[in-house]
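Encoded as structure tokens, the following chain is the form predicted on its own, with no partner shown.
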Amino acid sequence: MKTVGTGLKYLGLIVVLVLAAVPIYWLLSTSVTSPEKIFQFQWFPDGLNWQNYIDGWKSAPFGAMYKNSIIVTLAGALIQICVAILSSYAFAFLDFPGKRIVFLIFLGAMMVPGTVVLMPNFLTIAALGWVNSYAGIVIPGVGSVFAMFLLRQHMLTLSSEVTDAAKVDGANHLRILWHVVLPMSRPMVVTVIVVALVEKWNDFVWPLVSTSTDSMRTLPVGLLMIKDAQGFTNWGAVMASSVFIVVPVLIVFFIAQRQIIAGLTAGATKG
């Protein structure tokens, strides 16, 4: 019986596993085959087509999209970070009136479609003069509520002997969260980063919301250029195109897995 338990079990992640790698390899083998092949099935591509990333390249200011892309995403991260972090010591941590109401209307923001605070945010950043510009792309999204309450959740299991410890010897809030807190919750920190890293990049409403010009669009509204460029018929430079924005993330994600696996294990056994 406990063999059969096994057996199902491997089965299920070898199912996982194809869901999950089928799409990558069709992105990848359409990627390099000839747009009159696309639409042949065949298992592997016969004959390794490179011009179709040439095309891609081509279709659309790549550099200057890069260049957009790692500067709203690592600002956008970074003040995300802070603000989580700062924000879920102060929820775990400190005594405050009101703390827990103010905790669940945080909670209740949640469950607020991202699409419903589009007008509201707009509407702010025209009146400050932000539109196309990069404080206009990553200051409305430095607030994260998950990201605070994953640390949040964290912090609420790390020992309180300790803190309090360090409490005894002197240390204010600050020093307590810089030396004790956050080397204790480096798992759930990095899960976070990564999680902000993603979404940052592959954000595409609000950029292309806030943004008029190619010259500051990042690489998920420039996919949408390339498409109107070359159309319903040169799939094989779309399908490039999609490689160029899916590899970092790959990349980031295969870099920091272990961290992201334990990070996100540790911040779900208390609430």
Given for the second form:
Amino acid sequence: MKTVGTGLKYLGLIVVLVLAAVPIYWLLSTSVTSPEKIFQFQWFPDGLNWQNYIDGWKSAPFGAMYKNSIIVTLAGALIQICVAILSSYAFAFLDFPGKRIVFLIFLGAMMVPGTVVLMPNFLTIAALGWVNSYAGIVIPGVGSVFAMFLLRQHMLTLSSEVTDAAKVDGANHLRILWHVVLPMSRPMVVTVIVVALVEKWNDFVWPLVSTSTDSMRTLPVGLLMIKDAQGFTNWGAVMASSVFIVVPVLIVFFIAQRQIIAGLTAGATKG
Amino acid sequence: MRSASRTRRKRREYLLFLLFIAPNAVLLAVFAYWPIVFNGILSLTSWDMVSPHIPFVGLANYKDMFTDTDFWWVILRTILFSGAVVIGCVVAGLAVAILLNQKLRGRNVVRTVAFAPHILSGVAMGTVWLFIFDPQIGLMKMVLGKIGADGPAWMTDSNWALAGLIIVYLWKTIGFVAVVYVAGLQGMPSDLYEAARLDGAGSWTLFRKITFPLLSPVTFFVVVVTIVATFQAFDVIAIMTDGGPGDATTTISWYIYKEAFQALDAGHAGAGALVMFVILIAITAAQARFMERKVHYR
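Return the structure block for the form predicted together with the partner chain; the form predicted on its own was the one displayed.
Once more the chain from above appears, this time first in line as the rest of the complex follows.
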């Protein structure tokens, strides 16, 4: 009886694994299947056919799109973490009358969904002359509530003896932040950065709305442009183009899965 | 003398506080709070987003929307889509979580792989699903064919396109939900189970009387997060259906995008955005109140 139960459990695990993995596998395997064979169903590709990658790469300015995606992702994550660290330190260690209310006003911004701000923010960056610029893609997304919240919660757990000792030694707040608090917050900072990198890399609707020229497109937007321009007929090339977007995140995920999962699920247990 | 230097130090700290929160405060004010007000203003106009003249029309846009059956269908469709994903995620996510919480070999690998869809680009994975759903050469047709079923045309069939999207969003979200539930399950007090088991309670009773009630904070988190995410669903819809065929997959977020950036109708886009904002705030507030009363805290 017990072995039957255990067997069923393992069967369940396999089902979950297969359902989760098959679309990802299908993406990778179709991307290396030769164009003729794509129309004949087969579980395994007939060897590794790289022609799709060449065709895919040629179907759109992927070089420029990679450059844009990398710039926008790195700049966005970097500015966001700096902004978040400064404000989380202020809320954790500095005194200010009515600090709690200010904090609640900050948290309230979490209630504002991205879709709601889409058009107003487009009009704002248009007024600033930022349409089709890196600033226009990056700046509206670098204000942070959740990253700030997580960092502050973490900083509050740091023993005040350490910061007090630093104060007695005559260190000012910038020194305390840089030499004491940041080194002690490293795991949380890494988590927040990695999650920000993944989110910025995948971001789609804002880069779509805030750019209109081919030379400013990021990878996800570029994929939509390919579809709108030529439809999807050459599936192998399309899959290869999708691999261009997915693989960097897959690599980061398997290196830093602990941080990513912790960061993305943090609200459930730490709220 | 001493108190003078203390107030000076206090004042310096206040100033530093303001300096430290300034970048974030400005960003949130301009790109999160101002947009709400801005939407409100735009919703009272019939502006085309281009001409220098902005005609004010009062509440006409709201009246248009609420007397237009198409808009009610958008709301209904959004609720249907969101509801299906939320229910599917809670049921399947919890089932997967209970499985992953057992002492089974390889469960960490399964957990990681199941979570992966959540962090992969919606546009890229939507593309793969478009290929999987392809009525001629798609994987779905082959698999259904093996069991003798004839699959629908999925994304080009207005009766099935929304179902297709629901499948994709379930696939993207269940692993995430399961991992959240696993975290909740690991915080369960084992002594309670032992006591109940001694009283002769079976597995189902244990689940119904202990596990599920104790998990309710996690369930609320999952429900709110999933509702907010599905109301904003965009990237997968953009690549897979463009809100079509017809209006079959036009949810509220697609409606707002379409009004703003395709129809260049700032009035209706602004009004739609405010309606969406009010719905989500109402859901979140209702959740918060419900949580205060009903939820079992550990």
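Numbering follows the first chain given and starts at 1. Since we're looking at a predicted model, the values are computed, not measured. Under this definition, the rigid core comprises the largest set of C-alpha atoms superposing within 1.5 Å between the forms.
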>> After core superposition, I'd like to know whether residue 35 moves between the two forms (criterion: C-alpha shift of 2 angstroms or more).
In response: yes
